[in-house]
Amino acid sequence: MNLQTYLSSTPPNLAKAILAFAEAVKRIDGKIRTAETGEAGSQNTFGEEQLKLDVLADRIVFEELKKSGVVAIAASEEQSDEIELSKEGEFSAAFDPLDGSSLVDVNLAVGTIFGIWEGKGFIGKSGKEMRAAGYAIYGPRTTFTIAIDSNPVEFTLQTDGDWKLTIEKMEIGEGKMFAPGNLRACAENKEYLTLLDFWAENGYQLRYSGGMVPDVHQILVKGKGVFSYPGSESNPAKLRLIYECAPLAYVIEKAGGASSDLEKSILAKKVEFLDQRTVVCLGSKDEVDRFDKFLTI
């Protein structure tokens, strides 16, 4: 089954928005293989240095969303404002065009993350209100994972440009695998250090690439594990709510897993501003619960 066939029972305009991301991923896939990986000589509107690929991927996604005609408002990690794309559009889309882009020069997997909300704008909304979310991974294979109010599915890009269904139903159970982000926080966050010791002493497999997308994807593919990214005073949590954490939490929870910011599900967090950051833990229900019990805010 290909992607268009899979989406045939999805509301047509929502399908168009998802297909716009899938088309953008195809184009980004080609650019990653050939484009330069140096700095673009500019900063994004949040003050962070941009790579040439970040800028290029950002432009590609905006172009495809605009062409779809169904996305009214889009917001990107590379921009600071909501961008109007269509007065007639019925959805708002938030995305990280190239998550983990600093890993491209060493040839590790990177990804694109997206979430789609109904209506115009993001402020005051929560992840629970998303209509769909997903991500792509550019690795040995290029894959596209989506969740539309049900278990996530994975498609793999073929040499003819088609998307072939490769995993029909992703589910998360329990198992000993961990991907710990922001380890520098352990110098001050002793609760996190204690949790790391627990994982190590109890025979958990360390599976950490430095990229959020592949680290979360392995939890879905292997059906077990936990991804963590807490903070400390000197090394606060830096992952963004609408561009990274909420879309991935949506996919994880649709697979039967859980998410947490140490107080509640990531999907329960209201968007207060576009650059909102959050502590995040994603994975199996028992492991996310363990994260909450070991750590304090």
Ligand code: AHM
Given for the second form:
Amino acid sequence: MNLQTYLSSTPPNLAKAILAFAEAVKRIDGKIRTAETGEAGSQNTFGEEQLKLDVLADRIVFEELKKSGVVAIAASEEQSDEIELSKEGEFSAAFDPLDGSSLVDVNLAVGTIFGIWEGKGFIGKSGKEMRAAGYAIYGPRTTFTIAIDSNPVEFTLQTDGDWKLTIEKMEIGEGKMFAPGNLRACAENKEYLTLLDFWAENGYQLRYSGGMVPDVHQILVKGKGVFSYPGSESNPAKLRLIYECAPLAYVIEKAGGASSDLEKSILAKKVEFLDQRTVVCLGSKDEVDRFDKFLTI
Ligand code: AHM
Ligand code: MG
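Right, and the form predicted together with this ligand of this protein, after the form predicted on its own?
In what comes next, the whole complex appears, and the chain from above leads the way.
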């Protein structure tokens, strides 16, 4: 099955918004494969000014969303304000066009993250008002994972440009795998250090790449595990609510997993401002509970 066929039972305008992201991902994929990875703003071998890859990716997503005609407002991690794209659009889209862009030069996997929200704007809403969310991974294969109102599914980009369904149903159970972000926080956050000890002493498998998208994707593919990114005074939690955490929490929860900011589900958090950061833990229910128990003083 391909993506178009999969979306045939989705409300047409929502399907259009999702297809706009899928189209943008194809274009970003082409840019990543051939990009020179020199310093941002440097010149390429032809003496032309290079555009930073994340700026290029940002531009591509805005173009595709505008073309779709169904997105009223879009907000990107790369921009300080939301942008109106259409008067008639019924959705708002928030996205991180290239998450983990500092991993491009070392050739580790990077991703695009997005959430499609009901209505115009984000402030005052919570992630429960998303209608769909997903992400792409640019790795050895380019994949597109989407959750609408049931378990997430994965598509893989084919050489002819088609998206082929490669995982029909992603489901999270329990299992010992951990992806611990922001270990710098352990110097002050002793509770996090204690949790790290727990994982190390209890035979957990360490799987951490430093890219949030593949680090969370593995939980969905292996069906188990935990990703965490808490903070401390000197090393605060830096991941963003609407661009990174809420969309990935939506996908994880649709797969039967859980999310937490140490008080509640990430999806229950009200958006106060666009650049809002949050503590985040995503994964198997028991693992997210354990994170809450260890880190709540
Ligand atoms: P970015 O949006 O600037 O790329 O930052 C987000 C990334 C995540 O993919 C990853 O989980 C995190 O930064 C890791 O950051 P650090 O290595 O600084 O802890
Ligand atoms: Mg990011």
